[in-house]
Structures are given as structure tokens and as C-alpha cells.
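Presented below, as C-alpha cells, is a lone chain in the form predicted alone.
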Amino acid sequence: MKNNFDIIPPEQWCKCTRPLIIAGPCSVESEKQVLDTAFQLKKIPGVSIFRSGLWKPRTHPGTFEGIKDKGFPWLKKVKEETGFLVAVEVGHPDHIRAALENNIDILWIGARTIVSPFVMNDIANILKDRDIPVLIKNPVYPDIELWIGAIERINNAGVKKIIAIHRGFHSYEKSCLRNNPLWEIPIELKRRYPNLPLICDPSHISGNREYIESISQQALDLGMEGLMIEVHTKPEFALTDKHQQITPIKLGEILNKIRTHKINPQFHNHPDLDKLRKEIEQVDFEILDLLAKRFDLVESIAKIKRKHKLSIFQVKKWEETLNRWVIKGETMGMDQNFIKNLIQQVHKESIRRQSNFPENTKE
């Protein structure tokens, strides 16, 4: 695996400022719809790229699956009359051929498409040595290696204008959000590949226009370099994803309110920050010491269980431990889900150690 990708940053191929703002309707529905939306977006400072879908991957057949090739002339008008770069989603080599023939500026590959290495290989072959930007969303499920593999395939094909898009991950747990952000996954992607541009799609994370502003702010606070937001002049009548689309006016309000962050490497070495980081490092070491002591106790428990032929996993004791952690954590102002995830990881390691405990251990 490469330590980094061969990437040309968007500032060199797109007339944009940080943060990069990509906006437009979920789907192309009519000529009037896309042109009205584009003209209103043009009035908003900072919007650089117009996005809209021609082919829509839908769960069930018989629903609106996009206007398809019929929409190309309308997107051409958007380019000519507003000067926007235009991006469309592609999920098949035929889509790419059609987009290239119609001079689409930017392609994006959706979450459902990148889960198939076979499809990604076909797409990479069509894109080989093409000088066109490609935006790559994370897969539907939380698999960072699958995301990286998709980016590798496109980059290995000679495509250097690549942006990764974080759009959240499907979860069976009930939530007010459509997709779980799992911020640790895009953060890990950026840690491994610091030169890879990474932006956020708050529309698909939220699934509800009420949360788009807060998700956008959190993404920028975490160092993401832009936003891809679904915008429709009349969201309530949209043919797809009407609950997560916002009006151009609302987008302007959000962009005026959210805090952006300057890149200032010198400030990151500020003495006050260095002092606090050293204190955090000391606390981290103390946490590791305590965990090591806890696992020593776990191995002592394993000896007793071996001796008396007791099962390793005991549901009642585990529930008591979990509840104890949650109650204590909440009294200290910690999020319940965070506490549960933390103790589950600790418990998983405890089970592993007890399972691997040597049979011939002397008492």
C-alpha cells in the first residue's frame, strides 16, 4: 500500500477557496429546475461546483431512477450561463462514456458503487489517464480499506485529481441521522493520506435538513476541506431525497454562519497547546497503565474459571459491568454511546485474553 496518493489539489484545477463548496439538486428533474437552482447558487459566494444526478441508484425498481442522458443539454446550459464546473454521479462505464462525450467537468462515484471491486476496476479502466477530476464517496458500510482500495484503483489508473467524500455509514441502530458519521474513519483516512483532499456530504449523513448546519460545522471543525450539499429551489417537491435538500437561500445562511478554519502550522506549535498536549499525553499513559492492571486482574479471573470449569462469558456479570460504566460515565458528563463503545472494546480484549489463557497455568 502506498504511503500517499499522487494527487493534484483542487486549488490547482478548480477556481475555489477553502472550504470547497459543491452544491446542487440531488437529481436533475427538469431544465427549469436545474437552471433556476444554478442561477440562485451563483449569487452565493464560495460555491464553486454545481452537482446533480442523472442516473439514480434506487433500492426498489419502479421509483424515479433519474432523467439519464436527457439531462445533458440542461447541464450544458448551466455551464455556459453560470460558469460553474458541473459534476455528475457515475456508476457504470457507460455513464462515464456519456459524461465524457457531453463534456461533464467532474465525476463522482457513489457509496453503492465502490463496494464492488469488479465495477471499480471497470471504471478505472475507462478512466485510465483521463484528465478529469473524480470524487469518491465512502462505501455504504464502515470499511476504510474498501474506501482506500477504490481510491487506489482510480489513482493507479493515472487520475490525479481526486477528492474523497465522507457521507456517513449505514447503521441498523435507531438515530435521528440517516447515516452514522463515524468521524474516526475519515480522520484515520486523513492520517494515513494527509495529501488526499477530504470533504463532507452532510446531506446524506443527516437525511434531514434540520441537521445540515451542525454536521457541516462539525466536519469543518475536524479539518475537512469542503462540503457537498444538496440544494433544490423547492425541496418539498423534489423527486428524490426531499427531506435532506435545502433551498439556495438556506445554503447562503448556513455558509454565512459556519466557522471556517485557517491553516496556520505555526499556531499548532503554540506553547499553550504544547503544554496541554503534554498533559494529555501523561493522562494517556496513566490510562494505559490502568488498563494493563485491569487485564492482569482479568487473567487472575481466568485462572479461577479454569480451575472451576466456569464459562468465560457470563451475561449477567457483563450486563452489570456495562450498566455500571454507563451510569458512572453519565455522572461525569460522558456520552452514553461513547461509554458503551469503550467498555465493549475493553470487554472484547478481556474475552480474548481469557480465551487464550494457557491450559497448563499453575495455580
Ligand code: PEP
Contents of the next structure:
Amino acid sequence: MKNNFDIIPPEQWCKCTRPLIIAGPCSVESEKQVLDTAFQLKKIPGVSIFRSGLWKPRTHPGTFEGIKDKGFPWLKKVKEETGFLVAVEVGHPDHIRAALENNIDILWIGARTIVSPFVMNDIANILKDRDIPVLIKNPVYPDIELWIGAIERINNAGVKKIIAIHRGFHSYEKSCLRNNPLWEIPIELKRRYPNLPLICDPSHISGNREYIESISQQALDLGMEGLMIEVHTKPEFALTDKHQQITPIKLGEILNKIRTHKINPQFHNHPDLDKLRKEIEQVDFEILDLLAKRFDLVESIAKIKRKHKLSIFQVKKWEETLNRWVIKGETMGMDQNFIKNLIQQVHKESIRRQSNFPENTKE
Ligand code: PEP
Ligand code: MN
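Could I see the form predicted in complex with the ligand next, after the form predicted alone?
Every component of the complex follows; first up is the chain already shown.
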């Protein structure tokens, strides 16, 4: 596995300011639709790249699967008449050949394509030593290694203009969002590969235009370097993803409102912050000491259970523990989901210790 990617940052290949803003319709639908959207986007400061899908990966057949090659002349007009760099999604070597023949500036690989190492290999082979930027979305399910593996394949093919896009992860849990952001995954990606540009796609996380602004703000607060947002002149008539697309005017309003951050070293080393960080460090150690104490008690319980051939997991006891945590946590003003996740992790480790399961390992 690579320790580092060989990357050319977007500031060097597009005239973009920070945050990098990519905007445009989910799908190319008609010449008028893409041109109208692009002209309106041109009036919004900060938008540097126009996105739109020609081939749409739809869950069910028989739905609108994209305008396909027919849309190339329309995107050519967008390029010529607005000066935007134009990005399309590619999910197959044939799409890449067509996009390259039609002078598309930037390619992106979608969440459903990233999950297949076979397809990613074929895509990497076609891209070998091409100078075209490639944006790589996270896979639909939360596997950071799969995301990194896809980036590796493209980077190993000699493509250096790469940006990772965080678009959230499929989840069976019910939520108001279409995809679970699982912010810890993009944070971990950035921790491992600080030079890999990382932007957020709040449209596919939200699934609903109501949340675009707050998800965008959260992404920028976490240090993401840009946003890819779906924009349509008439979102309610869009052929795909109509609930999450916003108008160009709305995009302008959101970009005006959201706070962007400058890295200010003086602020980051503020003496008050240093003092508070020291206190947090102390609390962290206390939490670890208490956890160690808890696991010691678990070991004692395990011995008794083994001796008397009692089952390790007792659902009633687990339910009591869970309720105890949730009730106590709530009286202390803590989020219920956070408390549940925390005790679930602690409980999982307790069970693992009692049954001597090996630590989770990955191929
Ligand atoms: C898209 O950007 O329109 C798209 C299909 O995205 P994703 O691959 O994130 O679902
Ligand atoms: Mn879409």
C-alpha cells in the first residue's frame, strides 16, 4: 500500500480559488438546460468547474439512464461560451474513450464504480499516463481501504491530478439524510494522506436540498477543500435527483453565507487553547484508566462465567447496561446516538475479551 500519493494540487491545474466549487446538474438533459444552468452559474463568484452526468448509474432499469454521447456537443458549447472546465462521470472504459475524444476536461468516478476493483483496473489502464484530472468519490459502503485502493490504481497509472470526493455512505439505519456522512472516514483519509485534496459532495449526502447548507458548512469546518453541488435551473423538473438539486440563485446564497476558514497559526497556538488542550489530554488519560479498570472487572466476570459454564452474552444484562448509559448520558445533555455508539463499542470489546476473539483483521 502507498504511504503517499504523487499529486498535483488543483490550484496548479485550474483557476480556482479556495474553497474549490464544482457545480452543475446531476444529469445532462437538454442543450437549453445545461447552457441556461452554466450561464447562471457563471454569475456566481467562486464556481470554477461545471459538472453534469451523461451516463447515469440508476438503481432500476427503464428509468432515465442519461443522454449519453448525444450531450457532448452541448457540453462543448458550455465550455466555449462560459469558459468553465467541464466534468463528467465515467463508469466504463468506453465512457473514458468518448470523453477524451470529445475534449472533456475532468472525469469523475462515481460511488458505484469505485466498489469494483475489476472496473477500476480497466479504467486505470485506459487512463495510463493521461494528463486528465480524475475525481474519485468514496465507495457506496464505508470501506476506506476500497476508496484508497481505487485512488492508488489511478495514481499508479500516472494520473497526478486527483481529488477525493466525500459523498457519504449507504446505511440501513433510517435517517433524514440520503447517505450517512460518517465524517470519521474522510478525516482518517486526510490524516493518512495530507497531500490528497479532499472535497465534499453535500448533495448526495443530503438527498434533500434542505440540508445542503449545513452539510457544506460542516465539511468546510472539518477542513475540506471544496464542494461539489448539484444545481438545476428547475430542480422540481429534474430527471434525476430532483429533491437534492438547488437553483443557481440558491447556490449563490449558500456560498455567500457559509464560513470559510483561513489557517491562522497564531490562533491555533493561542495560549488559552494550549491550556485547555492540556486539560483535555489529562481527561483522556483518565478515560483510558477507567476503561482499563472496567476491562479488569470484565475479566473477573469472564472467569466466573467460564467456571460455571454461563453464556458470555446475556441480552437482558446488555439491555440494562445500554439503558443505564442512555438515561445517564441524557441527564448530562449528551446525544443519545453518541452514547449508544460509545457503549456499543465498549461492550463489543468486552465480549471479544471474554471469548478471546482475535482482534479484527483485514486482508
Ligand atoms: C452523481 O454525482 O450524480 C452521482 C451519481 O454520484 P454518486 O456516485 O456519488 O452517487
Ligand atoms: Mn446525482
